[in-house]
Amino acid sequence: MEIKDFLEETTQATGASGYETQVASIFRRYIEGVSDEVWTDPLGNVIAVRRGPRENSPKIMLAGHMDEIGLVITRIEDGGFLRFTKIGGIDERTLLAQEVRVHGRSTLTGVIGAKPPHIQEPDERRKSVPMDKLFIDVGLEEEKVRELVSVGDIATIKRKVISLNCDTLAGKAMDDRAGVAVVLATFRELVRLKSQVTVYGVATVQEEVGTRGAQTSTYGIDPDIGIGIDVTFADRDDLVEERAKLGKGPVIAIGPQVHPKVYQRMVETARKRGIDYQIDPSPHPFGTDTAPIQVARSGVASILVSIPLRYMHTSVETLKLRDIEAAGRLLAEFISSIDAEFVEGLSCF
C-alpha cells in the first residue's frame, strides 16, 4: 500500500521540469527511513544512499526522474485570459478542457478553453485546436489576474489519481513518478537483503527538458553501474504487438545503452527469483536518464528498466502497481548479487 500512497501523493503534487521541490520533499519523507543519508544537490536532485560494508564498496546508482511536463505563462491578455506554451513534450491534443493550477503569487485554479465549435470555420472543426489558440481562464477580472500572475509563472494539470481497479491507477505524471516509486520500492526490499555494494537512489530533475539531473548526479556519484528507471509504451490495439503489456512485469532494455554483462545478470536474476519480466530491443539510447548515465566521466556500465504505461504524456497515464513492485524486487535482488569481482569484470567483454 505504501507504493500506491506514494504514487497518489506525488502525482497529485506539482513538479514541472525545474520546479520539482514539492515532489522532492515527498520523496525525502518516504525514503529517509530506509536510507543511511539523504541530501539534495545544487540542481535539485534528491539523493539517498545505503552504504556498503566497506568504504571502497562498488557503487550502483538508480535514477528515476521526478519532473513532469507542464505549461508556462507567456502573455496576459485583455480580460485576464492567460496564453501559454509547454514545458516538455506535452500532447497538445489533450489540453482543451483540462483543469489546471496556475502557480503565481498564489495558486489559482483555471480551465483551458478555446473558441466554441459553433463559431469555428468548417476547416477548424476537423482539426485539434493548436496550442496558440488555447487560453487559461481563472475566472477573475483582468486587474486581479495581473496582480496574482506574471509572465513566466508555470501551470500544471490538476488531476486526481483514479483507481480503475485495486491494481490499476490512472493519472498525470506517472511518467516518471513510477520510476521514482521503483527507487523507493528497491530501497525497501534492500532492508531484508545483504549487499556488498553502496546503493544510490536518485530522484532526478529536468529529464523532460534534456536529462539534466541525471548528467550532474551521475558525475557527482561516479557509479560503477547505473540503472535508469523510466516508463515505456504499453499494449493497445493500435500499437505493434511487440509493445510491453501491463501486469507482465518490468521491461528490461537491450541495445547500445545497455552493458551486456549487466543485462545478462539482470535477466538471470529475474529467472532465478521467478520475477516476471519483459524484453525491449531498444536501438535508440536517447530519451531517458540512461543515456547521460552511460557517458558520464569515463563511462558507466548502464541499463534501462521500464514500467509499462498507457497514454504517455497525457493526464490519464495508466499503469499497474504489480509492475512497480516487481521492478523493486528485481532491482534489489540484482543489487544483492553484485560484488567487487563482478564489477571488475565489466571492462572485459
Given for the second form:
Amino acid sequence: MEIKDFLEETTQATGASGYETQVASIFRRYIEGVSDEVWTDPLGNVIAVRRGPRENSPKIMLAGHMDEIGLVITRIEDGGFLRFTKIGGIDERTLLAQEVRVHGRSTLTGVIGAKPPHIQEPDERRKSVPMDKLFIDVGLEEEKVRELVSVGDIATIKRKVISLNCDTLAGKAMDDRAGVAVVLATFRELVRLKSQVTVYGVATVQEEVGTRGAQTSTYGIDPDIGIGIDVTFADRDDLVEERAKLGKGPVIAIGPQVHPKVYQRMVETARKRGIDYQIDPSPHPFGTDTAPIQVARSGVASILVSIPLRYMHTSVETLKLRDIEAAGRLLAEFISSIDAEFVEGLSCF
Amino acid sequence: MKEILTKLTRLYGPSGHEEFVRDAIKEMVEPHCDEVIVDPLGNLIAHKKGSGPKLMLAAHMDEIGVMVTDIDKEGFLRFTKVGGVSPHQLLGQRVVFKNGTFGVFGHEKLDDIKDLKFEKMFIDIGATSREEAEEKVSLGDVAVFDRDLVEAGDRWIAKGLDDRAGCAVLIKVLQELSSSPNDIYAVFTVQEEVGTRGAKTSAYSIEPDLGLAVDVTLVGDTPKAPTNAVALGKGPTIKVKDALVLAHPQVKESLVEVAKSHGIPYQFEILDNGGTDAGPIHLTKSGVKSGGVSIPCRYVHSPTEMVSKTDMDNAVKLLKAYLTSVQV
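Given the form predicted alone above, what does the protein look like in the form predicted together with the partner chain?
The next block holds the full complex; its first chain is the one shown before.
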C-alpha cells in the first residue's frame, strides 16, 4: 500500500516547476529508510544513493521528475481578479472551472471563472477560452488580494486523487509523480536483491520546462547507465498509432536515445522474471529526462521506461498502480543483473 | 551614465562581432577590477576578487543585425537575420556595416504589405553593380541599425539598449562597488541574441555559486499592450521566469529583501517568450542557483528601444547592495 500512499500524498501536494520543495520533502521522507544517503543539489534535485560493494562500482542513475505543470500570476486586476500565464505545457482548454491553489503570502483557494453560456456570443460558444481571457477568483476584496498575493506568485491545480477502482487512480500530476514512485518502488525492491552497482535515485526538478534538473544532476552523478522514468500516452482510440495499454506493464522505449544493449538487457530481464512489459518504438527524440541524460558529459548509455497514462497534462491523469509496481520490480531486477563487465561492454559496438 | 550609454549604444556589435564594444568596456572597467580577461569566444570577464562565494553577473554585449547572403548584378544585397529581427522593423531603417558602409532597405513589389518577408527585401548600399558593391561588402558581412542615443525626459531612446543598458549598469556597479566579501565575476557576454552562447561557455569556466543575468525585459505599459504588469519607471525587475530559466526562489527572495531594506523600487519579471543568459548559467555543470535583474524596455529589438534613467540608476543601486550583502 505504501506506493499508493506515496502517490496520493505527492500528487495532492503542490510542486510546479521550480517550486518542488513540498514534493521533495515527501520523497526524502519515504526514500531515506532505503538509502545510504540522500541530498539536494543546487537546483533542488533530490538524490538518493544505494552504494555498491566497491568505491568504483558502476553507477546507474534513475530519474523521475517531481515537478508538475503550473501557473504564475502576471497581473492583479481591478476587483482582485488574477491574470496568469503557464509554467510548462498545460492544456489551456482544460483550465476553465478548475479549482486552484494560489501560493501567496498564505495559500489561497481559488477558482478559474468563465463567462456564463447565457451571455456568450454564438461564436464564443464554439471555441475554447484562450488563457489570456481566463482569470483566478479567490473570493476576496481587492485590497486583501493585493496584501496576500503578488505578481510572480505560483498557482497550481487543486485536485484530490480519486480511485476509479482499487487499482486505477485519477488525479493531477501523475505526470510524473508516478515516475518518482517508480524510483521509490525500485529502491524498496533492491533491499532484498544483491547488487554490484551504485544506484542513484533522482527526483528531478524542472522537467516540464525543458528537462533542466536531469541535465545538471546527471552532470553531477556522471553515471554509466541512465534511466529516465516518465509517463506515456495510453489507450486512446483517437490516436493513430498503436499505443500502450493501462495495466499491461511498464513501457520500454526503443529508438535513437536508447542504448541497444541496455534495451536488450531490460527486455530479457522482464521475460526472465515474468514481468509484463510493452514496447514503444520511437524514432523521435523524447521530451523526457532521458534526452539530457544521454548527452551529459561524454555521453551516457540511456533508456526510457514509462508508465501508461490516460489524459496527460489534465487534472484527471489516470493510471494503474500495478504498472508502477511492475516497473519497480523490473528496474530492480535489471539493476541487480548489471555488473562491471556489462558496463564495459556498452562501449563495444 | 549618459556618457557610458551614448558610447556603448553607438558602437557596432552584432553577435559574433563584439570587439568594439568589448574594447570600450574593457577600458572602462579595467581600473576597477583585479583581473580582466577575454575568453576563447570573446566574453570579457572582469574579476573583483573576494574570499566569499563566486557570484557571476552577465550582461550581453551583442546586438541583433542582418547578414549579407547574396549580391546581385545590380549591386543589391539579399540578407538574413542575426538574432530576433522582424522584417517590418527594417522598413525605412538605415544600417551600417563594420567598415562604415551604409545601407537602406527596399522591397520587391508586394500586393499586400503583410507579405513582407526577408526574401522579398534587399539592402541598397548605393552601388550600381556587383563589382562596386563587392568593393565595400562581402557575403557574410553583418550590418546593425544606425541610430544615435537621444534623451526624452526620464527616458533614453537608442538602438542596442538590449543589452548595452545592462552592460552600462554592470560597468557602473564595478566602478562604484568599493568592497564586497564576495568573489565577483562580471561577464560581458557574446552571442546572447543567437542563443545565449557566450554565457554558456563563460559560466562553464567560472563555475559560479550564484548567477544573475542583467538584461532588458518587456513591458505592458503602452496602449493595448499584452498583459504584463511591468512598466517603465517603476524600478528594475526581479526575475521570476523567462523562457530559459525559473529563477531560484532563494535568489528571487533575497533580491526582494535587499530592495525592500534599501528602499529601492522593484517589479517582478515574468517573461513567456525570450530568454536571457540566466538560462545557460543555471544549467552549468551540476547546476547554479540563478536569477536576474532586468531593466524594463519598450520596443525591444527595434532601432528605438526605450528605457528609464531612474530604472537604470535603481538597477545599479540594487545590484551594489545585493553584491555586498548576499549570502549564498
